[in-house]
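Below you'll find only one chain, the form predicted on its own, shown as structure tokens.
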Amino acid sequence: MHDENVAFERPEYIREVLDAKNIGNIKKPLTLWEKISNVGALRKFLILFVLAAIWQGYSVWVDNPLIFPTFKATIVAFYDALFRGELLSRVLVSIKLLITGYSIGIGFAMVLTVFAISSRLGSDFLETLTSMFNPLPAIALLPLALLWFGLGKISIIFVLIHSVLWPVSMNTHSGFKSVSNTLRMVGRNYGLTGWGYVSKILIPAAFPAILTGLKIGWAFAWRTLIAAELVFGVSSGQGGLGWFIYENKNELEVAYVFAGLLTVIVIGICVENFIFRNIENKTVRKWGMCS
């Protein structure tokens, strides 16, 4: 047995400092492919140089311009219907109808919302609407808003908010739900009541799912207007981009038919890498809300 009162002594141990020079590389330079891979644009550019070399590739073993012209004949075509056709004013039409239907959609997505959160009566009336309708396709509504409102603007845009109304709703309700009662007491321990503690706690944490449902209705609304105008083309005398691409294709100019499909993609990927990137970056990544 070992004696309580006596005192083991612990042998000293000193650590020397190595010196820095000789722990090795600290910092190592990236390689060129390294830099490369790094930049997302790059890496995006190389995607699509891919798929345009595949779709090169594949319309010349075709070798059939009615059914499936090359990336080159289409770019050629892209080129001539923009500065020399209508191709532009086409767009501008559709850009027009898609921006109005869009903000009216929010607006309503917005005041629903509101009410649900509200009470639990809101609640249920708007999931129960969401479960009605959300599955509905907002084309399908395409002949009753002829019979309602006849062939014009306000058929084309009320299917737009029927395609945007519930997705946002849906995804900004889901939001402010999973708000967590930490952040909701923090909001009520600053004092913060009404539109105080909707806009500086509620919006801000339930943001990346408001943004989603954002996003989910652009899309929504932007492929319901080019079928509505595939349908029904013009619009007030004049008809948008899927009245082109309808137009194009009873010529059988085919080339031009995928210049407009090819349009339709572009507008995609620019509203989504040059506005909602930008506002993911200076919102929810700017706040670590996202991977």
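Just so we're on the same page, rigid core means the largest C-alpha set that superposes within 1.5 Å between forms. These numbers were taken from a predicted model, which means no experiment stands behind them. Numbering follows the first chain given and starts at 1. First, how it differs from the form predicted together with the partner chain.
- Comparing the forms between these two forms on their rigid core, the Cα displacement of residue 60 reaches 2 Å or more.
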Second form
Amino acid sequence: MHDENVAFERPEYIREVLDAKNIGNIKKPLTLWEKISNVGALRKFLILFVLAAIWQGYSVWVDNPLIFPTFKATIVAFYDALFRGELLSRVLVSIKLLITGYSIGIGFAMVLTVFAISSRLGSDFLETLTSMFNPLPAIALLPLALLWFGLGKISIIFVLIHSVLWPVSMNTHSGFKSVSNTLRMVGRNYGLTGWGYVSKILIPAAFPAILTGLKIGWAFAWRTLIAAELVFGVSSGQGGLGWFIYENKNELEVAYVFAGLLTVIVIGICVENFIFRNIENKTVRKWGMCS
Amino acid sequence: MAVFETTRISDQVPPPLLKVEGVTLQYKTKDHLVTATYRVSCEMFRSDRFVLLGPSGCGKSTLLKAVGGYIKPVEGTMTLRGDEINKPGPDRIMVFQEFDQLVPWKTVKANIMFPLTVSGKMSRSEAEDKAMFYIKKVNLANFANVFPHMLSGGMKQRVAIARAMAMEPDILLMDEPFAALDALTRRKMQEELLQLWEDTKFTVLFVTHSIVEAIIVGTRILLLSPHPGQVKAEFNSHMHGYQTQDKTEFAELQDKIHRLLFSDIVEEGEGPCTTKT
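Got the form predicted on its own; any chance of the form predicted together with the partner chain too?
Below, the chain from earlier opens the complete complex, with every other chain and molecule after it.
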């Protein structure tokens, strides 16, 4: 009898499938070349190498060490300043200032965020403040800082705090707010309250956002510091890296100016790629909390 | 007040473990105060697999959360071993429907140890032994040191169940724990849950909107009507399981429940689906 539900009747069948080991190589190792080209650091190193080659070629062609020193001259100047000059001590001055400003800024950000998550008014307060001050470039406050605190470390630390405080507290706060309701209920289910709840549930759950805040804060602080030092670095007898650049420009030691800029870049890359990348690998990446 | 179809042998009843009396629950949405359940009463006894069954919006999840201590009733009382429930606590561990209930920054083993140590119930080494015991029970021994993001949905739910059972709470609260799983995994998880129950005879309050799941998983089923949830009926289903699925009694019970739920929806019309808190 013909069934209207099928176009035509076909026979049913059941088959034996082959065992996986009979099919052959289903898991083949990649070739050496494929493995090498998978290493991100190597690929980036290659790009850097090409850029340095272009720089060297162009500067040789321009042939004007006052405007555009060669890559080789910059490296020589860098080496000279680092081991015979005062580059290292300048860098240390800058880093010390940076760490001071960065940690005070994070401390303030923590206080503000705790205040913000504990009450609705606190949350409104933080949101208003961040929307006011976050777009304000820290360097724009420098004249005011000079007026209030004079020419010195305190003025630089003041602008550093400003550059760190807002991005860090904004990210931390939005991180806390986006902790899933399920996780919050899980935490309360275990009887966690107060600081235990914040430290064991909220902070780890918001850690990706907190880390982003810390990274942005670091980048802002580093830029602000160099800019502030360029303006008035030689405050208390010892200038920082920004002042090193400014000084060498005045003396028309352009290769040293380039070496100073190179140092700024190298430190930036190191912090980003070693410190923050390491923290990321040990936390959010391991936990699968970021893409 | 709804009529109870109980057939209780009133002489030898032990005191109930959980007693819900005339509980009305309300929650706020953006512009409404929604009454989720209205004067619900029920009793749960030790080793019950008590199922809350009803259509969407009958307040069954809200009722479960109230037992969990997350929502305070506006009317009525809930007591666990005679003590009033007024806040969440580790004596009632919840298993949620969502896969993100495991903390992503801890391994499977550490996730199970987390409530054991944080509630001060036992030391780290004791917690570790207990965690391993329950990891083996849910057949995840090879995944003890893996982070949750590397597990499938079914595995995550197994870890959540192991975590809840390791706490050995007075009541396990399960909020549609298998609803987000595919049909094959769901069936397997139901079987595993029943197997675990055979081992330890824990008490569980289980929310579902699947009639078949209710009959198979539950020993007793509380039927709630929608908008707001009111008790409609209570049925025994301890005699049913996978092995009785072909029997006519199973089909009859299924049919009876279906008609009760279905008549309601016709009466009330298909109201808007309110979001659960």
